[in-house]
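Just one chain is shown here, as structure tokens, and it is the form predicted on its own.
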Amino acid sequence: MIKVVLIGQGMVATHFAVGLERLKNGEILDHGIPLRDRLSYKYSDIEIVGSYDVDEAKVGRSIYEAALDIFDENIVPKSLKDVVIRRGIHLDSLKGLPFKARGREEGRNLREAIEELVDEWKELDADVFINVITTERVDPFNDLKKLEEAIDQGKVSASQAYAYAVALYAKRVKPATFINAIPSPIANDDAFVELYTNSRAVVFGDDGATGATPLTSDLLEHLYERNRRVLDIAQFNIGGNTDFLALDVPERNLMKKKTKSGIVEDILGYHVPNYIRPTGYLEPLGDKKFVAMIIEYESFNGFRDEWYIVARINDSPALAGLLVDLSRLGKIAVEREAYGTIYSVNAFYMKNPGPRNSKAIAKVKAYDLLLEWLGIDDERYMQSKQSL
């Protein structure tokens, strides 16, 4: 059994919870889950045991009740009534957004709130923690001593506080995995990687790769392999969910810009003028974001070509499907005692794969690394080799 705690009961977490239960009930097919049924742990092995948020409109309600704000009641599994959303750590993660929020750290020392979380997680016997809170402005520490001092002073972000709490839990209670599906640098922070290595914990991150970013990486790999010189790239996204609302704040948008645009030079090996970032919030779009991309490149004999790509992508379900894999991979990594962070997993599932200074690579290449780490032979690949 894999006992999962959700951190941030927003659109992604709700799609994950509803989709997972429907999958276990045989109501939907497993489209959007890359590894499908190829892992030792099955979908039925995943159990959501806890949920945390700071939005006063959600705290105290069940995941079932929160899901009714998004889905028709005929779709939402009744089993989600058993999980109540608990108060999490705020640390101004929703500051500036139109939500009434309060964290359990308010009015007391942050370490006290963290200790309380660890005690609750012990009762839940949790294995995997999924961080899908709203994008926040975060700077890495890269020094464990500085991280410890910042925890004492309460000068960390919500993601950093949760990640620190998971490390304490793993060290005291049982090995565990923290999945950082937002841009906050956790797997890219030397301090956290060291802490996790020493605490019997695994961190996957950072920033789940869905939609346009993995497509861009694979297109750039295609151009690199054919020695076509990329001249410029423009890619923008507009959406209407809470994360896009948060990204209207410049310092939050900067975090996304870093994880999105960093792939270009990593894959091509040279600098390309680019504009790759979320560009706006438009409420009527809801969760189905609008994506537009232009890539200009030079081909043989100096001729210039251009690719124009336009798409509409349901943002939250795309990430939720990856989390079904990552939950199972988190349990497998712990059983292998692969503590710290794992590039072979991060390179495929994340925009900014840890550890720090790791290269972002095309997802078509990262997929092979992932299968190699798992010891899985790709059937199509093996069949193609045999036919040669």
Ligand SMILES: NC(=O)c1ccc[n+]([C@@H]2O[C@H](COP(=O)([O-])OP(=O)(O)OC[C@H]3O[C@@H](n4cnc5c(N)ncnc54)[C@H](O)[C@@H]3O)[C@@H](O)[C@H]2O)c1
Given for the second form:
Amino acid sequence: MIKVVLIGQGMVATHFAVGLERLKNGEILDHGIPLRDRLSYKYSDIEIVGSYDVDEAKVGRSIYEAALDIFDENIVPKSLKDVVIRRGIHLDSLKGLPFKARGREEGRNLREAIEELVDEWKELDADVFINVITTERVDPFNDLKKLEEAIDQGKVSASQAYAYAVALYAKRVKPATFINAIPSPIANDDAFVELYTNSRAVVFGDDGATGATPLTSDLLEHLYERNRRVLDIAQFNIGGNTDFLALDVPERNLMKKKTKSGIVEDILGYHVPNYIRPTGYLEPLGDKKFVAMIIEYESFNGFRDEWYIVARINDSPALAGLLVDLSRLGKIAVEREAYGTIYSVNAFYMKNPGPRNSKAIAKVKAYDLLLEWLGIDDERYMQSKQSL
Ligand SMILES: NC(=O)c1ccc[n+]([C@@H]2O[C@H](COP(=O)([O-])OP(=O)(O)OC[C@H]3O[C@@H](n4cnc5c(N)ncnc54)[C@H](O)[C@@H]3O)[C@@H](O)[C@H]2O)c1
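Show the form predicted together with this ligand, please, because up to now only the form predicted on its own has appeared in this conversation.
After this comes the whole thing, all chains and molecules, with the earlier chain placed first.
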């Protein structure tokens, strides 16, 4: 079994919980899960054992009750009544947003709150932790001593506190994986990678690669391989979920800009003027965001072409599908004792793959790297390989 703890019971976590249970019940097909049934762990091996949030409207309710805010009653599996949303660590991650939030660290030392979490996780016997809290403003430490000092002083972000708690848990209780699906640099922070390597822990990150960004990376690879010179890229994202509401706060948006625009130079090898980031919040769009993109490039003999791409994309289910893979890969990674972070996994699933300074590559390339790490052959190419 793979026992999973969700941190941040919002749209993504709820889509993950509902989709996973429906998948296990045979109610839906596994579309949107890249590795399908090709791993040693099956979907039925994944069990959600815990959930954390700091929004007063969620803490104390079950995932089932929280899911009724998003889904029709007939769709939400009753098994989700068994998992109650517990109070997490806040550290002001929801500050400035229209939610009433309280964390268990308030009025006391952060280390005490972290110790309490570790004890709870021991009881839950957790293997994998998924971080899908609201996008926050975070700077990396890149120095383990500085990270330890900041934990002592309570001067870390919520994701950093959770990531630290998971390392402590892994060291003391059992090897574990932290999946950082949000932009906060954790797999890109040398301090965390060192801590995880020494603590029998694995971190995947950072920032789940869904929506227009992975598509852009593959389109850029296509242009690179054909030696077409990209002149400019404009990409807009407008959505109506609370993630987009949070990204309306400039410093949170900056985190996304950082994880999204780095890909261009990494893939093409030269700078291209670009604007790639979430641009706005429009409530009626809900979770189905609007994406528009223009890529202008120069072709043979100086001719200029343009690509126009327009899409409406369901935001949260896209990441939720990836998390079904990442939960299983988290367990496989600790079994292999591949502690620290794993580029071959991050490069495919993350927008800003750790460790620090590693390059973003096109997802079509990263897919091959992932299969290689897993020792899985892509059956579609077996025949052409054999004929060589
Ligand atoms: N396709 C995608 O939707 C996608 C892709 C990549 C990354 N992400 C990231 O996933 C995260 C979640 O997205 P979402 O749409 O579910 O957002 P959401 O706002 O619906 O959910 C976030 C949840 O986290 C909770 N939270 C905030 N601070 C917390 C804390 N300190 N401890 C515990 N819980 C806390 C909030 O109360 C909320 O319930 C965002 O950071 C987003 O950037 C999403």
